[in-house]
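Coming up is one lone chain in structure tokens, specifically the form predicted on its own.
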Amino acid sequence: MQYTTDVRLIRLMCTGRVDPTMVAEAFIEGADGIMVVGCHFGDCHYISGNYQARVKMGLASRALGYVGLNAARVAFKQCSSAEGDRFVSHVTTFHDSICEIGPLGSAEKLPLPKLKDRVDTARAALASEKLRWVEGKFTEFQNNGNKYGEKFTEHEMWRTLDTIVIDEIATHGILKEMRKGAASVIELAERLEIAPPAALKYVLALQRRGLVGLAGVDGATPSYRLVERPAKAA
């Protein structure tokens, strides 16, 4: 098999082992594109690993696209171990598309440091318990339904995940900003480039969870800070 030497291969026992946070971390480290190539559906030695990989890569693509990364930098393809020519075609086509897009940051409308900072926020969101739970239930809810027997279409599942992605990225963005110090809702909205009512919604949700507290009031404008958690006893 012959393909460009720009490509770096990482072999895995199963593509289902790829975690969405790994994709984000690769871009933080400077990768220009990530493609996962798995076996065909129905041919997975681990039964559902390739189905899981498709969902995980789709989730990573959506989250990273939301924070400003060109979503075409993430791809999921399939071929068997006997389809060498097909593998080379996938690699060559993806490589050519990345060359056309350009190095990381060139096609995005953000300075590279800011882009990587946002990708880091997406990484934190992708690691959240809520996203991991829905990601893990994606195929089950389609095929078997939830505990009430309700089945969901793929479109419905992606729509649910998209909503959670937006919420988790905003939440982790606010937490990251508050680690720098107390801030008002207006300041948070400006830094994260979201609407003030949305920023207020997330701040109040974090306050109800005990993660954020009132830091003070300047005139009529309250500011908020992270709530320090007591250290666990050894």
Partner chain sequence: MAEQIRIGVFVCNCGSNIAGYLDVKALAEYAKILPHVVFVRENLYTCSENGINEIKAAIKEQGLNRVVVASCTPRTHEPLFRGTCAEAGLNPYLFEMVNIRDQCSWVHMQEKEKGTTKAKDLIRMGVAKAALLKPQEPIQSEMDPRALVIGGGIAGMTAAMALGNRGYEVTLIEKSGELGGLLLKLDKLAPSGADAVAVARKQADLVRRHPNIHLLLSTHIDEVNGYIGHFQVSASTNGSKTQFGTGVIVVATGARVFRPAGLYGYDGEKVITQLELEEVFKSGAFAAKNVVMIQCVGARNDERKYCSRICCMVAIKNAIEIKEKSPETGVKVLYRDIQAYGTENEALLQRAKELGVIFIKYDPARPPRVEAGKVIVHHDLLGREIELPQDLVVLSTPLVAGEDNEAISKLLRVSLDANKFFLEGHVKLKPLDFATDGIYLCGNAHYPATVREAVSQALGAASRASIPLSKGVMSVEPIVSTLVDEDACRGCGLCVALCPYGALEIVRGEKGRKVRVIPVACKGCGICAATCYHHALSVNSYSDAQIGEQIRAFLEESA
The other form holds:
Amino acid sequence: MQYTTDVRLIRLMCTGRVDPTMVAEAFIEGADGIMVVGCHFGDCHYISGNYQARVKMGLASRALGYVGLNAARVAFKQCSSAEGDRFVSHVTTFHDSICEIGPLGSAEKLPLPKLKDRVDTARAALASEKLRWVEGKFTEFQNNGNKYGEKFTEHEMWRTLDTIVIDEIATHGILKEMRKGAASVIELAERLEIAPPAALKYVLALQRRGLVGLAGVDGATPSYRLVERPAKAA
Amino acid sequence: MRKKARYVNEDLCTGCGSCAEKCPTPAVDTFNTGIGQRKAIYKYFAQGIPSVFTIDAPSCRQLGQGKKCGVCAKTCQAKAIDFEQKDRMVEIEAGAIVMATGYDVFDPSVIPEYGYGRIKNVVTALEFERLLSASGPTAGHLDRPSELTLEKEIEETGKEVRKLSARIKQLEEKQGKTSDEVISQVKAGASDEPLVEWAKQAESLAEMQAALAAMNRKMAAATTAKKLAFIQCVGSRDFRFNRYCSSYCCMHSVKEAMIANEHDREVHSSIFCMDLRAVGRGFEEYKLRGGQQANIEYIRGRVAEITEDEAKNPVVWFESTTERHVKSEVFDMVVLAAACVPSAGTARLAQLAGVELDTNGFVKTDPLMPLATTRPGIFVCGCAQGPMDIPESVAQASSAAACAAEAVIGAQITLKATA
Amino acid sequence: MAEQIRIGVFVCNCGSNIAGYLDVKALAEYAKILPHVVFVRENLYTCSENGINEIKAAIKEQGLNRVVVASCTPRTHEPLFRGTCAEAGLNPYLFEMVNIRDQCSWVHMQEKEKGTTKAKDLIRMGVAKAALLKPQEPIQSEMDPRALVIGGGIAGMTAAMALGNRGYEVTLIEKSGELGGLLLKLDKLAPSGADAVAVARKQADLVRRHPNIHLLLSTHIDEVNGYIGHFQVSASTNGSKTQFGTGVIVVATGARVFRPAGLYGYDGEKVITQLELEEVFKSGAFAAKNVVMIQCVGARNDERKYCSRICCMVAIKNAIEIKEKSPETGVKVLYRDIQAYGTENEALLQRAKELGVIFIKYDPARPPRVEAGKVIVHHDLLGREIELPQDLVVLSTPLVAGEDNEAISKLLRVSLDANKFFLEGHVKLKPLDFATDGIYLCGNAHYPATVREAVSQALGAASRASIPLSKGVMSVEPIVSTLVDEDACRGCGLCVALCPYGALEIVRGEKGRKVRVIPVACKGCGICAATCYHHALSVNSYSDAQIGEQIRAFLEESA
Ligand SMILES: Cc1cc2nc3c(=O)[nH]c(=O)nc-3n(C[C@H](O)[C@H](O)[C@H](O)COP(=O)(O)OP(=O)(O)OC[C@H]3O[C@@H](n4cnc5c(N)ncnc54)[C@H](O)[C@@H]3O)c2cc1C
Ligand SMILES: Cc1cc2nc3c(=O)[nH]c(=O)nc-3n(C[C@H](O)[C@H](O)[C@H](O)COP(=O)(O)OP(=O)(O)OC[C@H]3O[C@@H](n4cnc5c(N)ncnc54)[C@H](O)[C@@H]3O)c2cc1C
Ligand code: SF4
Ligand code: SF4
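Following the display of the form predicted on its own, present the structure of the form predicted together with the partner chain.
Now the full complex is given, and it begins with the chain already shown.
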């Protein structure tokens, strides 16, 4: 039972402990791949941790995929403590696939700082409240339904999550751009590589939440800026 | 109680396993139902508690065969090996006793029509369980026992071939003749003793090489088992052997068929049963899922006989109660759901403990006092009481503990009162 | 004043298990240059007495305030090393273990150089985490040594008796006016042949007279708060309220028999359930000449997928009863699978066959039809439909979850399965415990069971419940969730919803709604910490900062 020396292990009590933002942070620190390995479904020592982890890692992989990271750099695998061989095969397969993808940035065809900046946007998106609720309730909605008794399929759940991920990434991207200074919707759309109507939608939503305000009007084009927020009330 | 010598000091052994790595003596791996091999110094199974090694004295060179060895003692840096250890008699006083001596698997070789023991690819569910196990002898691949035997034969024949050909090569070099020349000389009438011997050896080498090639061809053509038959109620619900139902075997067959299919999506399983007893939480659902997603087919009917075809495939003959005629079908492997029978020492232990057994040989209990044996203060749980699955055994274990605690506390109170 | 961090690193050879495949000398040298490391020692076996003494000496002489051991697996050796630290006066949670055997030397046996590099990284990561470790104190909490049993059927009564006999004060709450549950409605019990009502009454008598059991009949539970060792219960008996505390709770609320309204012409007179048949037996009014029983009525179908476990046995029992009462009466049982599992049930099945009860298998795709005076069923062996005469049809209907299960599951914060039966914490390891500590289950509340099984589960649940009760004080490993940033918590309750152990609650305090951790109930899985988007919660010894530091340490030098 031998495997590659390229992996480093971090021991946790349960895969349920892995916050998806930790995964994003590891890429910002320079990791080439992250694999989370836990017990089989039904065997979780902590009852539901691995169900949580499956969704969290799936989400991390998708969100990072949207910002341009190769989504296969994130994996969630299962084996029991008696299945050394299975563990080795997971590690080996994952290692092979990471070798094929290549070091961080190479497959993504992006300079590292730019990639990491985008991963950082994904990290912020992964911390959003809405995502956390849907992700947390994923298994329950699938098995028992929401409070109205409506059950959702795996596909429907992911579709919902995907929409939120896309919205959150765009929103955080806009906020980040605005931190650099006021900008028009067209400029934002260009910088974030999204359609101007979509950018407008996000900017208006931010404006409604009081996070963004009108900075001025340049000819016919309004430009927006971040609203100064009073220091967090203690 | 006799505490058997393990020839390893339990306090010193760190469970590292260096000894077993270096031990030169192979032995049959009883944990893996004899399918694989282990060393003479061993741990019954990897996750066993305590994590301490044991010498299997009869297999050991030094202890069992009177030869000089002691490799393990030299290897062990913790100095835990103790060849001088002896069996010890231990006496303890107890206020209550819990019997949890479990079950044995019924030996299906007493049912001649199923061919167990005679037909290699007919195995018991317990043996199959080891084949399926990722930590088992085949690392979870469904290599058939016939191929495992073939593999062993190939290895042995290969060794013989290498030995013999080395010897002949030596002769050829020494004498400056080829074996073919010698053979034709002998054929032509040469009766020189060493020459005749040489020719004989050369001929048997050629034979062996041909046999080896044939075996290798067969091995190359062999695939893992894809088509499985599970035969239920083997030795259970059968008036000749045990009248009772063994409770858990229907579910373990479904489980094994599911796992086999998880391992290899091409595996198809036919489960031959009278009733499929799926009576626990989620069992019926599990059984249905097996049918829908794991290529499992449930066939009603008693199997009449199992035979073997030339390719060592078992052939199952059965009367289908839904189709009403006798049919036969060829499988890669047949798994017998062998009954749960009282463990070997039960009768003797019951005698020692002074408790009664029921007509089936399990420890007798009252349906309304399910843990109590016929003797006050002695309780029984798990399969010692009758066939049951793990959840029930575990639940019963807690119950027996409650009964024992109550008995002991009662005794303490009386003791205090009389003191 | 921030204390200065002084880390000691011990590198174990594990005989040749590590030293044979990694360059341990180099590892020890490397450890010396890591931040905060002031002392390094290489041992043949760090776990041997020698090694242990060296750790203790170094803590004292070198003033170490963090210890890192690079050796084997924490699964087997962490408790030992933690204990060592404690003996030398160092808080045991200032210890970190790095596994360079199972995770390194054993899996890289042919790559000494690369393996050694990896081991260096692992040690660096461990040291980085160690620097951030915080001392922890074991969590202790007083146990209220009383027990509550909910449900006064055979299971609940048995559990209450067992706990009472052990000397614990027990409150038994039954919602109806009488103890006994389902048994009160039954005739005889298989396989013992005992009179069900007599069995129930006998046990009820013992319960009533037991000095340690406080019985509350016609009582409804209104509210349960708290956690293991400290539950607060409010209940009302005919409108009058009571409140009391308890340390543990056993759920034994049983199940109901499914009423097959609209199935097979069920009318409660000529087409009845097994339960109703038992009542007919009891009243002595049984007079049918041809009985047909149909199994799995309302069970094992799309709506109710499960097999109810006991109804086959009940049908067999009642078929025998009929044959014994009136041998000339014809009894036919139409079944899908006869679930006569085990020794006793199979013996009953054989007895029924001997008495002339006829068993006919039917295919759910072609279910039997009940018509006036007859039942028509497709007979597989004959390959055609047959007509069975009848003047009484008995339907075997499954047990379904109790009507209060959902309410109770909310009150106690315990789970139900898809069929609304109570769900144990783990099928095999904890069959009688809920995932939430201090709450146990038994009998039909868990899943349909025979009396034998229900009694045995009840004794087991009592046994499980007596474990914390007997301790007086609960002590738990402090690797649990903690609210590290109270201001960040907005009291949204997502973590509370996801905690599998009911170890979190939202409380209203000075700063508004905030989460509160119930440390004795927490197992430290960290789902909450991984979910809180404000990072208000963290897990001791596995905090975001500690894990983050491990990741950073891994990547800082790996080039
Ligand atoms: C092939 C197969 C697959 C199975 N799969 C499953 C499954 O998936 N799920 C499930 O729930 N159940 C399964 N079971 C059933 C399960 O094995 C039993 O329910 C369980 O092992 C019963 O536990 P036990 O402790 O009562 O008995 P055992 O496991 O038999 O343990 C008894 C112990 O007592 C020891 N002992 C015996 N006699 C003495 C003596 N005289 N002195 C001292 N010690 C003694 C034995 O060495 C043994 O260690 C399966 C069974 C088989 C055969
Ligand atoms: C027709 C039939 C025949 C049977 N025959 C046999 C047989 O021959 N042999 C055999 O071994 N088994 C038999 N059984 C099974 C047997 O009835 C059960 O094993 C047994 O009743 C289980 O007991 P229990 O205490 O778990 O549940 P129950 O008997 O259902 O008792 C539960 C109790 O909890 C109370 N309760 C419910 N909710 C609450 C609440 N919220 N608060 C307070 N109290 C509450 C109920 O009022 C009830 O008193 C039969 C079952 C049926 C339906
Ligand atoms: S459990 Fe199934 S296979 Fe085992 S004896 Fe009973 S009916 Fe037969
Ligand atoms: S026990 Fe028998 S009647 Fe009841 S659901 Fe199961 S198979 Fe059907």
